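Take a look at this one chain, the form predicted on its own, written out in structure tokens.
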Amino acid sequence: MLSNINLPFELQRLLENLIAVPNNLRAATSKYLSESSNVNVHGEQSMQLDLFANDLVKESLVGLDFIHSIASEEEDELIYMNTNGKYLLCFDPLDGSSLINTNQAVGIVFALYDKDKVFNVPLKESLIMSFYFHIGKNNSLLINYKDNITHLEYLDDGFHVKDVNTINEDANNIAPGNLKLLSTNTRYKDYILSRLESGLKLRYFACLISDIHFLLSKAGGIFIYLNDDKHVNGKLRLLYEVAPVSHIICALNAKSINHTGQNILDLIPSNIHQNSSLVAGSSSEVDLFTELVLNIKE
């Protein structure tokens, strides 16, 4: 099914095992619209669909002997799969689940790591492959393996390979999350207002994968989700959200940093549920944000 993509056999097999998950999730959406009784490790109430998606992914991974362990937003601890496996697979089984009742697009995002390196070296050295499914009008699959980006759009009838444009240095759209910071962070407020006055279009979907997919589709833009007093290191998940989307967009000439100005892919994770802020997108715009908001000058 994915033989036309230049991937090692085991990575093709991983994708083929997961490829049905978006359609299965789409078919079940109307059955799981309520909150569950589960509170995940981040203190957030899980939707029933979150748990269903988590189960779908786990079931799809059974029998893959090269997977040593998995880490999910919906699991408190690592789940060990195969003692002799060489990869740690981290994933958010349903990004944007709070939007399900509004019939908005959602995503599933994965990062495959060398399990012996992931907590010892920078992310750019331990990340083997990043990919996400964007589930909207059509389902899309974005893959980064060795800085080669593949974009597949598919329905039940099969796959359609789409071109992927290099991300322009200059942004044309801005997706600012955590806007409550505007009341306390003057630099952030001034930056947002000045960039809108300069002609950037406001586009924020409140789903990380939707925001990143829009940025890629438009070949330019900036996504921002800063830290705050409640989440001093940021609210997004480093290993299974921030790292994989950074891995994908940075292969397309973009930049990705946290609130201290550090390159995301230069970070060395300390635990599977580590949080992070994220500023990612067109390189010139990220540089401008770094100077005007973070007050960091090169």
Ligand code: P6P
Given for the second form:
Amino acid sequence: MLSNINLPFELQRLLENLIAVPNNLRAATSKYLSESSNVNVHGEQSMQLDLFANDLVKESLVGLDFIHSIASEEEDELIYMNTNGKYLLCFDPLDGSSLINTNQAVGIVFALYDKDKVFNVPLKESLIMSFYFHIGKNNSLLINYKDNITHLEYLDDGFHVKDVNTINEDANNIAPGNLKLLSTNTRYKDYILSRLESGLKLRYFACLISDIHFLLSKAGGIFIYLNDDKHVNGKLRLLYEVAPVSHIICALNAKSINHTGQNILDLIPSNIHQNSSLVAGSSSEVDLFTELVLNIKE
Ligand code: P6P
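To test you: the structure above is the form predicted on its own. What is the structure of the form predicted together with ligand P6P?
Full assembly next; the chain just shown is listed first.
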């Protein structure tokens, strides 16, 4: 099935090597439901399944000589793979791991960068391919390569190609994260209350990939996770969470900005574990948020 996607041979090999990770993760989940002793670079206690997922991904990358280096949420430092490789592969091996013992959906998200450009040019010029697995009832695989979006679903009965629609300008649902801000950010509070009163449905899954996959599947909505005093640049991770999901949905006419109003894909990263805020989704809703909450008028 992956050979039907219009990808260079190397990128097809990358996906083929990773395609079994979601089902291998499903098979292992019941064994790894507790916390590990590891604290990741973001100061968060890793779950045992985070570390298992990280090992699964790393093992799947062995032999791919076009990968120069990898950066994982579960690895403090860059891991060098092949001196002559062209690409930096960044990934979160298990997004939403705090939900695993509630049997909620989780995600694995990847961004493949030109390793020579990634810290020198805007993300839209260094990002080669973004993709995520959404591990729910089925496995969903969303891929952006050259702004061509592919959506596959698979479990045990083979692959199914799913339609992908552009994101509607108007949102009909809202995923407001970091709600502790409501006690200090009256603009954010007033915005959320007014949008709910206007009829937007609250849909928040506390897993970025689930939230983004819901927004993409419904072809509209807005996801919000602003920065705060504890995470002055935001809690999410730019290179392996915010950039790939922005790369995917912006190819479907969505907008994706940070708390300063900058387009995510215009940013030039400075380090592999750089944090970011994220406001993304239906373009007119993001514009409304920019005006009402960020107080930035176009
Ligand atoms: P909160 C998951 O831990 C994560 O990194 C993202 O996937 C998600 O968007 C966010 O944190 C959820 O944060 O504060 O709602 O638990």
